[in-house]
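To begin, one chain is listed below as structure tokens, in the form predicted alone.
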Amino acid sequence: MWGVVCVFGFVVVMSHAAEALDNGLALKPTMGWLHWERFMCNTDCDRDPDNCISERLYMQMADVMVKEGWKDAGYEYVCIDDCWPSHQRDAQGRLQADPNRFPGGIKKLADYVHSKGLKLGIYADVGKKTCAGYPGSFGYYETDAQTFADWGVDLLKYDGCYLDWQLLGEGYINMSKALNKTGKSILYSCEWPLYEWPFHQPNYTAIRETCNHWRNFADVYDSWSSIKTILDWSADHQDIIVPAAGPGGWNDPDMLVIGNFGLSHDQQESQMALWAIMAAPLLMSNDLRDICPRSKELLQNKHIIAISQDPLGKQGYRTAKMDSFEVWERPLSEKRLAVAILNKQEIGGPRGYLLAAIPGWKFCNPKCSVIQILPQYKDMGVQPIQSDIMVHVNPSGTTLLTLTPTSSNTTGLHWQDMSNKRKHTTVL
């Protein structure tokens, strides 16, 4: 779907971003940790006690997230996913927690987790059940939001399971509108073109209008294999899909998995950093009780998440694709550019990439001062447009920088310019 042209090719126009959602919230991409990918539907408290979906599970990931720092590092939602609720509502139509592994109620919790300075996530469905086969929202979005706001609840993750997919967008937009009556603050992420890509293309005008931040594709495992299709289906479908994102209104490629078991550390750090030049929500899932400290540092990378959480607010794409690599770049503010280069080869050792083989380098003339962020941070000192420096990639893995002009390029577009525009995809 992309024209094929060389390294220093031709920019077309990037048509503006829909209005955003008007809630105020999500302004730059939502930091926290969610449950699914690493606990999914364990709801078996007595034979597993520390793994299983109950308020202690929540309080004590609130309790970390303080006491080692991933507050301070900008992670502030602590969220439930699947399978938390009753089976049956109450006598008045309301959700309830289930009363065993929840006993004090999702009230008593937001305001533990709310006294650690932190927010509270919840889950609910569109359609009649959640994918778990909980009671779900349809018929009940202004009573489920109602008591969400009651609760103190502070974002909702808003599946589409068991509900005709013609019938989602109503739904969603009906479940946005009732969010926002309630008065409460809830950030809304919705599921919404997830369900709609099999049968046509979403509307993601009316998305932005609507969530402030939507999953587009298939849930993420912890597997590279799982990653790789992520980005793939990102990079495919950019066109689509990056004019859609701003501030309050986000493409979500799903949780990080960084710090479980599937992925090498050079896939970890791929993770992260296509996840932030992509300005993905960071949700990790992961425990975070046990962690290693390779993991913990990645995620905590003051460098990366500040490419994550640029006030610009512009999400980064794939521009080249080449001999096993791709090349992802994301318009920064102060006209600075951050890029990733992964290597896709998966076999052998680390691979050169010229600096100047980067789409975006014929910004930095007469010269650019280079930042590597990932594998190891560097200052790379002022390199000039001929330079001939190159920078290894390990298989699997991404190295990370930040491009800075030195001074204004006064023959060609200016980075500003840059953050307004879109490229081709090279490929070579």
The other form holds:
Amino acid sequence: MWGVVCVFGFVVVMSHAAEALDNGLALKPTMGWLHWERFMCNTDCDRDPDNCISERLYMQMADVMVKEGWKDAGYEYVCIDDCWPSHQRDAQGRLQADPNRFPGGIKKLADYVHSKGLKLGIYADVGKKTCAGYPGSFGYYETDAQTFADWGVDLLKYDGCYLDWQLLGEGYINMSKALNKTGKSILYSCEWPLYEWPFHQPNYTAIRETCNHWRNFADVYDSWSSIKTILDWSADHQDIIVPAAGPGGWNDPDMLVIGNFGLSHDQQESQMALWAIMAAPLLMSNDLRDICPRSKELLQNKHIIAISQDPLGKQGYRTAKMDSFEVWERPLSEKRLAVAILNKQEIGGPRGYLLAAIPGWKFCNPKCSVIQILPQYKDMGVQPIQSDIMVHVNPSGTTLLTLTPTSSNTTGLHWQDMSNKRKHTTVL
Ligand code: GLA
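Could I have the structure of this protein in the form predicted together with alpha-D-galactopyranose, to go alongside the form predicted alone above?
Expanding to the full complex; the earlier chain stays at the top.
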């Protein structure tokens, strides 16, 4: 897409890597809750009624989202993952919810979620079966899109199990068209590239035109090693995936597992900071009915959410990797820059990192106003380009900052142009 805009009297021609799916949705990274990582395929409602995949789970989550400030913080979608349907389609060939676990059916659940001012997400699969073995949509794209639209569903997570990889593109595109044809606004969350990567490099132009976000890499687990693997994959492929992201279409590194069992508090801060830098959907998979106050405060931190939802809509990326530190930077609106400094050394104590060593610091000429957001909010004042101030970062923790230049620099180069420099990630 080419657009012409007027900036300070100059006409600037802007190019975008590709046009986004034109359904008016996901102009900012999606925020909500998704059941998979925490509740998986627990269908045993007799013995585990509080944690099984049933209408009760989503109704309770919706209630808590309103009562406990989640909705006010921006979390909007309550999303069902795999294992919701009956193993049989109905007489008309339509998917139907398991009657014992969803006695009211999905339409009634959607009405309930909407009555709380929230939106409902559902899950299906482009192939013959879902990953957990429930009926897939292959051969039923239009029927399933219409069924979801009739129920009032607002988001579809579309998995890619049980389909020959060469048919993935056609299947994902056909479902996108089928959703569009219903005339309802249904956010389309894909896993297309994840299932293509083992065979070839996916076509991100086509993916961005088809989906509102897309999973690239393996499922997140409740562990620091899982988070690190996702970050490593994202940085190793940033030249390919970052240009595809922008309003209407985002890379999805999978759910936030903050508030569960596997991450220390520092590691939870790292996940939150890096997901905001990556302009990732913020889909929590945890038990909002029972979450520790520190995790809740972190997930509802308005300064981090503001970075995630920044209107410039540019995805950040890794700009330096040295001495077991990683620096990730994201250009923000109003000429600000978000910077995450991650200490990957999992031995010892907090380690110092010089502000002046941040690659984007070169734009702090002559000065930058520095705000620390994590681990604690702190106004660090105005710092000169020669600053010798250090931040101290805990092992597997992250210091998250925003930098604002005090006056525009004269070189004409701004960090919003940093994407051109992406290949120059410093590795020492
Ligand atoms: C795949 C997806 C997961 C989840 C499961 C459900 O593994 O990547 O996010 O949806 O299927 O079976």
